[in-house]
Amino acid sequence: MDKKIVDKICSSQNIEYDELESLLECSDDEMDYLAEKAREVSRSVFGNRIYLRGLIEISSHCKNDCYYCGLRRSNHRAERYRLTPEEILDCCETGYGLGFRTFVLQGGEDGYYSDDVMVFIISEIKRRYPQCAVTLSLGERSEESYKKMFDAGADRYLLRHETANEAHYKKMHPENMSLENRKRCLFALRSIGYQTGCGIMVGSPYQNVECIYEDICFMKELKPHMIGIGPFVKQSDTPFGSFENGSVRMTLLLLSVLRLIFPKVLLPATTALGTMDPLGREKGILAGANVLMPNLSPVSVRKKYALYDNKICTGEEAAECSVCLERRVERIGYVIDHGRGDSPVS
């Protein structure tokens, strides 16, 4: 791989299929050069600031049966729970006291959280903490539902598209789910006014270079404010439990590529990356990421939100140890920004 490819991607904010194919086979030295360029781009937009989001995993119930997810409906070994509105608000109170100014409410597609319930929760968070941002990650809902939650004060919505390749999508999901509807949801969120996030699992079963290229093309069409990518980590009680985990190296490489193509996007160093590598989040930041999402969920439920095997759920990924996380970030030359950290994408 010629380093000129990296320079070309950096200047054009675009990538061709053959360039991506070449990048995915690059040497360690070439990957270091790619990461260096990604850091330069990230610092030119965000400085050396890393934004924190307080993650609240509100429910492990899900109506869907995605083949890769530990929360899938057919996984009878999953421990199910759901937080009450009062418990969610308690998490926000704790997080606010720790300095968090963005709360991410994430969960399976759980019918308990109707529009009325969500409107109450969002409105109450905004009433108590008007300067804070509310991010939702609750899967596919109707455009009307998204609009009600937005009008109640929700600012951002994360909905990984998982793959933009139709054949790949069908291999990862049951017949009642469709890529067409997933895309419809994302474009609806964007048009309503949410800061919108999409994303993929790197190294998911049946993924190939063509799939990843189509993902990037879809992202360019969507123009997301946030892109969440992490390595695929198997969950033993799913149909994909026998597959190999995704690659940390590939994830870091793609983080750098995405930073070059989308300079202003918010790019998390994910929990999955930290699960696969003890220094995964630091490596993610050094590859161009600029967001961390410590866990604000009650300690009693953290292990129950088992999307995949061996998910880190105690220790420095937890919000209570934000000082530990701050030190880790400072050791690699960055600082924690305790503001809302809004996306500069228009």
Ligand code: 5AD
The other form holds:
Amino acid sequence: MDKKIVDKICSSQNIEYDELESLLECSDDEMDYLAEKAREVSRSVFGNRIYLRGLIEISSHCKNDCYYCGLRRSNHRAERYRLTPEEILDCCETGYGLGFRTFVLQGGEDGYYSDDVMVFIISEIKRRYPQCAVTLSLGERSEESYKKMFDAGADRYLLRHETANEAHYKKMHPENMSLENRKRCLFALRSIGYQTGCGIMVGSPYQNVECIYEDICFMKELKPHMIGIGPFVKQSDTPFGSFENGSVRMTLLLLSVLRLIFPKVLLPATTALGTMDPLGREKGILAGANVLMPNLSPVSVRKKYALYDNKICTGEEAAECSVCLERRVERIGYVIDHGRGDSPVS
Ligand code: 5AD
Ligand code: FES
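What I would like now is the form predicted together with ligand 5AD, since the data block earlier showed the form predicted on its own; can you produce it?
Everything in the complex follows now, all chains and molecules, and the chain you saw is the first one.
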């Protein structure tokens, strides 16, 4: 009976390979039980509060060539843009007015954003909004670069590891990228003092139970403050454009499992989840997620940040997303917390 497995994961904050395997095949009833437990755990740590992060997609240029991502450099159909420091600061101003107290600067690996440029942007955001957190999501950089940006005031860094399985990593990335370097970046970020986030795409091509088990083992080793997971969504202009999308069900199941194993971790209900199911983000929260990352990018560039097909909210103004999410969250019995939403873990 899988309910016993759920209780065991809950009390041991651990999962065995066989348990994961059988959970991934659980019935709807068992899945409801799992989500209920995950919700209880989330409520015991965060109450019914959901944290907001304003996502600013600063650049669609990328020097990498990941097989799943629409921003890959070989995608000649991608529309490229980059926001100037002034445009980024304007987004922060709008966001601040809407009540956001965390800004996430995310982009492809774009050489334009040198350490000096980033240090300027980060210091300026912190000067104008000292009570706000700055999160970066700019891919792999040198340890020295991470250090400079941290010293300029950056608080958090998101870098999904994508998969902790060596063979799987190779199948999703070209030769010149390595899991080893990815992990090195993540451990460096953590030791510098960033609240650090890792994560995966659920149902990415060639992913199997073993990969997911290794992901969980890696997470236990890294002890991240945040874990970002969302379904893989195909992007037609990439080598993975003909693969099946990841499933909403499996994403929800893993959100719950992660909540049980990492009670205090910050767990977003992602835009990819909302893209695969109109109520995906609500379902994510009801499966144990406690963070939402609405889009604060200028509407003029939103469609160009096409990581995957059919991304939602690309026509919405920041204010519309903000109101929309507040309503959505309240409809399921939660409230938006307008604080910085720091990790409860040191
Ligand atoms: N589907 C879902 N998520 C994707 N990402 C990139 N491409 C896709 C896709 N096709 C995710 C990656 C990356 C994050 C910024 O977006 O996990 O780390
Ligand atoms: Fe963007 Fe609902 S969150 S419209």
